[in-house]
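In the form predicted on its own, a lone chain appears below as structure tokens.
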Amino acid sequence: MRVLTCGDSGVLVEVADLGEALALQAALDEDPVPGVAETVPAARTVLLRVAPDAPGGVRAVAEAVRRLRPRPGALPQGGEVEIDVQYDGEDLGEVAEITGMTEREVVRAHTAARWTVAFGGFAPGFGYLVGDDRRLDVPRRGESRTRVPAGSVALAGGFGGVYPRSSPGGWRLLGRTDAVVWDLDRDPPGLLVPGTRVRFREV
């Protein structure tokens, strides 16, 4: 773990992969650090926001987060969703050809599965999940599509995904659902924040 000290308002913790970033996430959330106001994960960072008022600053939370001890294989605590999913993507059968399954077992992997969001980008609302069925990683379409329709529920490198809006794309296409991941008028906006667990149902 590196932790470096961004400005007055800043700590970044760089780590190895992305399972010692969601291990960090996990010893955060168990022991948080004083003085910390956000926080924003990523692929092989974590950012802390700091508070202005925070004890000691941002060198005082630095230390606070070298002194943890993440468990490996934990994963960060947080609410849960159900989405309702109706499995016609494009790319179901592409998928189902990949992994080796047939398209109903493809169907019954994705629900199954357990699901937590490991970070957001791409878009706002767009969370990058992780899940615990390892079948289920496939590599993006080699071409992107110019278009991919809202609430579009996808697969690429090792993620699962749902679209926010319609934006062109390159993930592989299992469904669809109805679930509004990203609303301006709800708090928080986005549906799918780091640390949320995530089911899958078909409908």
The other form holds:
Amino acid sequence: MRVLTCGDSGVLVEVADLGEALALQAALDEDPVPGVAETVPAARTVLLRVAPDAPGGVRAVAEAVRRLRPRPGALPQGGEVEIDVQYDGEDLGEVAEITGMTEREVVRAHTAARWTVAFGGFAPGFGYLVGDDRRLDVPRRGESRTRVPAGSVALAGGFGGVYPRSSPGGWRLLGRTDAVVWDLDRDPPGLLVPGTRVRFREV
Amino acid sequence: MADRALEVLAPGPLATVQDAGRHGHAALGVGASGAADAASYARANRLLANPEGAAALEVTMGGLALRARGEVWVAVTGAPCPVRVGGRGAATAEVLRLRDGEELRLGPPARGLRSYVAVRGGVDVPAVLGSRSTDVLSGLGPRPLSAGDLLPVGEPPRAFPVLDAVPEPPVGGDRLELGVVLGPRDDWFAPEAVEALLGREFEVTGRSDRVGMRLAGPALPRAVGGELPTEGMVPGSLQVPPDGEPVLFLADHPVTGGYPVIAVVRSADLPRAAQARPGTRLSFAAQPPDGP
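Given the form predicted on its own, state the structure of the form predicted in complex with its partner chain.
Below is the whole assembly, all chains and molecules, this chain first.
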């Protein structure tokens, strides 16, 4: 674990891989560091935004982080959501080909896997999901689509995701959901906040 | 319709509604946004005895014209621009009364980039995720102002202004020195990059907005090749993309970024940074994270 500072307003904690980043976020959930206004998890880092009035500033936060002992394999806290999916995505056949499974086996693997939202980014409401079935690790499409419809359920680069709104995208589309993953009139607006456990259900 | 409102006659090059920001949603990719020069914005609200966080107008390079509906009290701070109330000259950093139907007009500022027009009671447009700020990157919040917009004015606070005027610190200028703390990714750069950052000048280019200022200057060569996994960013980050022109992140910066940050401008210097117009020469002075 490397503890880096971002000026006087952030502490960036770098770890070896996504598993360690999740365990670190879990440790921060369990044992919040005083003076941290919010955390921004990413693939190999967690950024701690330090409140302007935090006693001791970034130095105190950095010291407190160094004392954390993340438990390997721990996952951040979060609620659970089930997402209903119609598995009629344009890339389902391709994903079957890449993974060496049949289309039905891909659907079964996707619905059986336990997913956790690791971090956000790309667009408001987009959550990067990590699952426990490595067979579903497929690369991005060679070429991005200019428009992926809102609610598209997709895979790429070892992650799963649901497009919060229509946008360009290069992930492989398995299907679509009516679940609203981003709603500004809801609190919190995002369904897939980091730490959330996700199960996909075929409808 | 609100009893009191401000009618936009002309927005100038860019005018937006801004407040103290949209906090707490960074994990889902929503940035803080808010007034780029938070110090000038706060001063305008204080003059009017508004609560902290009351929404005001951020006016880029002047040009804003408003007409009052009902009597409203306003104050203009930040980049010093010629102010006219009902055709008469008026001062910045002072409490100004607009009678019903009277116009407020801002000319182009002599120095600096962003002026703030606060109104007693605050601009009462609907909040999105707890903030009325326009985030030009994510598109959240009200649209930038356009002619014909009617901005409702909120209930005035109980407190009354105690000062008619406040001293304004100097804003803008041809040259600006900003304090930076090296890192978090200064080790991705060759030693001569850090020397150039701290020893040479950079010019603010025209490709600058509320997201960030693109800077032209000496090359900042990397010591480490390859790609940085996307990571969280703070305002003031000096991110260096492969083309070598650093970007100084301002209020609407992306929550995460994929290029290494060589240094971060100190929070206290960000309001001054946000007043640097294109052509301004910036220099960076290294400071320890917790001093002075």
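Since this is a predicted model, take the numbers as computed values, not measurements. Numbering follows the first chain given and starts at 1. Only the largest set of C-alpha atoms that superpose within 1.5 Å between the two forms is called the rigid core.
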Checklist entry - With the core lined up, does the C-alpha of residue 190 move 2 Å or more between the two forms? => result no
Next on the checklist: My question is whether residue 175 is one of the residues whose C-alpha shifts by 2 Å or more between the two forms, given a fit on the rigid core.
Outcome noted: no
Next on the checklist: Superposing on the rigid core, is the Cα displacement of residue 46 between the two forms 2 Å or more?
Outcome noted: no
